[in-house]
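Just the one chain here, laid out as structure tokens, in the form predicted alone.
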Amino acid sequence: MYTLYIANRNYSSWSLRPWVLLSELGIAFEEKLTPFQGGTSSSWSAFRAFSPTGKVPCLHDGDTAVWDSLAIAEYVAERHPSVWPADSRVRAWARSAAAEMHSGFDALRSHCPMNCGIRLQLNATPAALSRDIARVQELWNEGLKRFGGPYLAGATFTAVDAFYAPVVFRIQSYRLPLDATTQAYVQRMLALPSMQHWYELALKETWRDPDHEEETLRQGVLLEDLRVA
């Protein structure tokens, strides 16, 4: 059985991408989840435990250990082939798309630090960000369109749904506006059993650390803070 090594819920949006991708595609897999530390040196230690880069996710197979999530989804689609899409042009699309999320739209990470258990009103909407949100609405409603949905590569849930799953929590953290198309994928993805479970676990998760914290208070209002005291 596969091992997954992730850190907090609320606020660890690599973690959440393997973690949902095996969730709900049924692959069985322990979890193990260390806090993030209250510093990059601390946490790096912590992390090096069990990842060599000193970052999560890392997934554990036996003796081989694979770290970066992207990475983690390859090596599980060699053994599950439902990780991806059958057909190799689909397959393509999706795999292009999450390669695009896995490196890019960083604006979106930056001014939308991902904290699944807050609410907060920005306080500005810079031309960057602007540019990133229109992105991705752009490629939801060409893989929902292109594919015929309801999820990005067609009738079923793969890798690329997964690789924009932290951008689902965002777009509910902030409230960021979307069209309808890509607002009602937003309510699929939240409406499945491994997101909610994540989210439930998120808001009863009783770790902060104070980098992630001042990260994302520094970009708007706190509308509400839905996580256990």
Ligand SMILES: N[C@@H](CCC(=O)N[C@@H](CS)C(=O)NCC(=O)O)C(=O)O
Contents of the next structure:
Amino acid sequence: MYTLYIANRNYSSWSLRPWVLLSELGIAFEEKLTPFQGGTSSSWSAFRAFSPTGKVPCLHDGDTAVWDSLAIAEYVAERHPSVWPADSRVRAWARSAAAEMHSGFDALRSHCPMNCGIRLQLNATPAALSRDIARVQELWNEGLKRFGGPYLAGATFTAVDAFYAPVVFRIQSYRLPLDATTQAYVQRMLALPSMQHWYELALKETWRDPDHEEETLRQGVLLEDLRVA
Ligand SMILES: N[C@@H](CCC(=O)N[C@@H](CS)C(=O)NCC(=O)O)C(=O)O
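Could you output the structure for the form predicted in complex with the named molecule, given that the previous block was the form predicted alone?
Everything in the complex follows now, all chains and molecules, and the chain you saw is the first one.
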């Protein structure tokens, strides 16, 4: 049985990727959640107990540790072929799109940090953020059109959907303006049982990490905080 180490559901976008991937595909795992400790160095010490980088997520399979979300997807794909699309051309697209998320979208990450339970009106939309939002829409429209939907790479949920799952929560929190196709995909993702489960548990979290809270509130005006007090 796999063990997946994650951090706070409300903030940890990297944790969400492998968690939603395994959950949505029905791949059994045990979850171990360690909350952020308030300050990067203390989280690092706590996370070092299970992850060589002091970061989450980290997957353990017996004595094998896999400490990066993309590496986890690839490790699991070796045992569960449904992680990526079966057709090699579709798989190439899905892998490229997941890798693009993994190494890009800096403006989207920094201006719209994942914070599932809040709703916020952004103070500004810098050009770099507009470019990232436009690219997300272009990419999702392309995948949905080329492969027929309802998921990005065709009829089934695959790792590329998991890699964009945090963007779905960011869109919800920051009410980012989107075209109709993209918005419909967001609603479809939010309705998935695994996404709903993550979201419900995120709202029940009582931990508040000052760094993550400040990072979010710096971006705009808080409209709603749906988390338990
Ligand atoms: N490239 C890594 C990134 C992992 C990462 O940055 N994780 C964040 C949490 S979402 C972390 O553990 N940060 C440590 C900290 O904030 O102290 C991956 O894909 O797994």
